[in-house]
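Coming up is one lone chain in structure tokens, specifically the form predicted on its own.
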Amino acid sequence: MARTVWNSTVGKKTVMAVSGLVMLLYLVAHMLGNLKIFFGTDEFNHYAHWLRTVGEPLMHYEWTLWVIRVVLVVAVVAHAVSAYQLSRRDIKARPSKYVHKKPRAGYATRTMRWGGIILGLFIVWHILDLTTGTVHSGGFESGKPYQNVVDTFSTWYGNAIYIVAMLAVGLHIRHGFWSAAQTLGVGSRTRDRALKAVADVLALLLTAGFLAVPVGVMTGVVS
């Protein structure tokens, strides 16, 4: 039955939307994190130190942070193949060239591909760049968070790679948060524009929440 369901063009896609909204619900959270970084170095430092302690004493130190990150592992490869299994039947289904020009889709739309591409290797650098310390710029310190963050943020690639990422994250939700609504039966007629307002919102929120920390840290609000 699971099977069959993944095999499906419907079941793909309602993979997608779920493992999408999973990603959206943690770059919301994630974000929110992220400004704590206004509010001083201790405050800052003490939020990464609660993310380990989370759940203590059932659970144990980091244990609920490897659960998110276990889940977010899954959601993110459910996402990735799902899309790139239905990227080849799509170009399976239709082997030659359309004889009329199709309409040309919004900009988002057409980008959704290579930004799921850019957003892959943001990650992967965001990773060793401030969990593991293996491409940060400068002395890496375990514990200081603040201070790695700030590190980054002083480097003009480090700047480069992010707001080039986070400007593609808002593309990103901003076509995949109504296609989503769309495959999980939620989207109609009536309720179109308002998902499309909801997804634009959500989009710029995000963007700019999550560009707020570099521009701080170039601006020296954050120092």
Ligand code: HEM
Contents of the next structure:
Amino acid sequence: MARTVWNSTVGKKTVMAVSGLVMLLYLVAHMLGNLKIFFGTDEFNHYAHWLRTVGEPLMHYEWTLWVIRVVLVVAVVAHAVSAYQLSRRDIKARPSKYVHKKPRAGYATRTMRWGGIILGLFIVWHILDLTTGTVHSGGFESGKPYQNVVDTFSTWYGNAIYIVAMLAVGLHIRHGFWSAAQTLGVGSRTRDRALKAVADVLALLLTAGFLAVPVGVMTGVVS
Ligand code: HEM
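Could you switch over to the form predicted in complex with protoporphyrin IX containing FE (HEM), since the one displayed so far is the form predicted on its own?
Now the complete complex, all chains and molecules, led by this one.
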């Protein structure tokens, strides 16, 4: 049963929609958490500490965080694998008259494909920058994310990488949210306008919320 669903195009699209919505929930929470940087060093660092102790005493130190990490890894892998398989299927399904002249994928498909690749690379960079500190520009100190974030946005390339990624996030969510609604059967002729508006607002709020942090550091509001 599960295999039949997974092998079908609709099954793969459903996996994309559900894993996408899981990541979207994470992004909304992450964006709100990031905004705490505007309330000062103690509040932001305390929040990072809370992320590791949430659920205690039932949960041990970092257990909840690890549950979230595992869920996110499963979501990212499921999303990427189904995207890849759907795009292979798309190419194979093309009529043979296209053998000599490859048709260009549509604008939305190309944006989603490149956006997805950019975001995948960004997530690896971002974890090496602010979670492990491997590629961090300053003297990375785990447990002191306020200073780590300020260091990142004090370099031109840190700002460039994050700004490009945040724009990619916005575009990806704008189209992805809409597609997910169609796949999950929420769309209808009367609801489509409203769904498009929700997708636009969501994408705009997330992009603006995330961008506020580098802009805050660049303008000296956060230092
Ligand atoms: C300006 C925008 C962003 C800032 C300032 C930011 C900041 C941070 C910081 C400080 C951490 C480390 C938290 C800690 O260890 O306590 C972190 C982790 C993380 N962020 Fe972001 N982030 C941003 C955007 C994003 C975006 C757009 C994504 C996803 C597309 C993302 C995904 C993650 C992930 C997956 C982690 C790793 C969580 C973990 O396993 O500990 N972040 N971020």
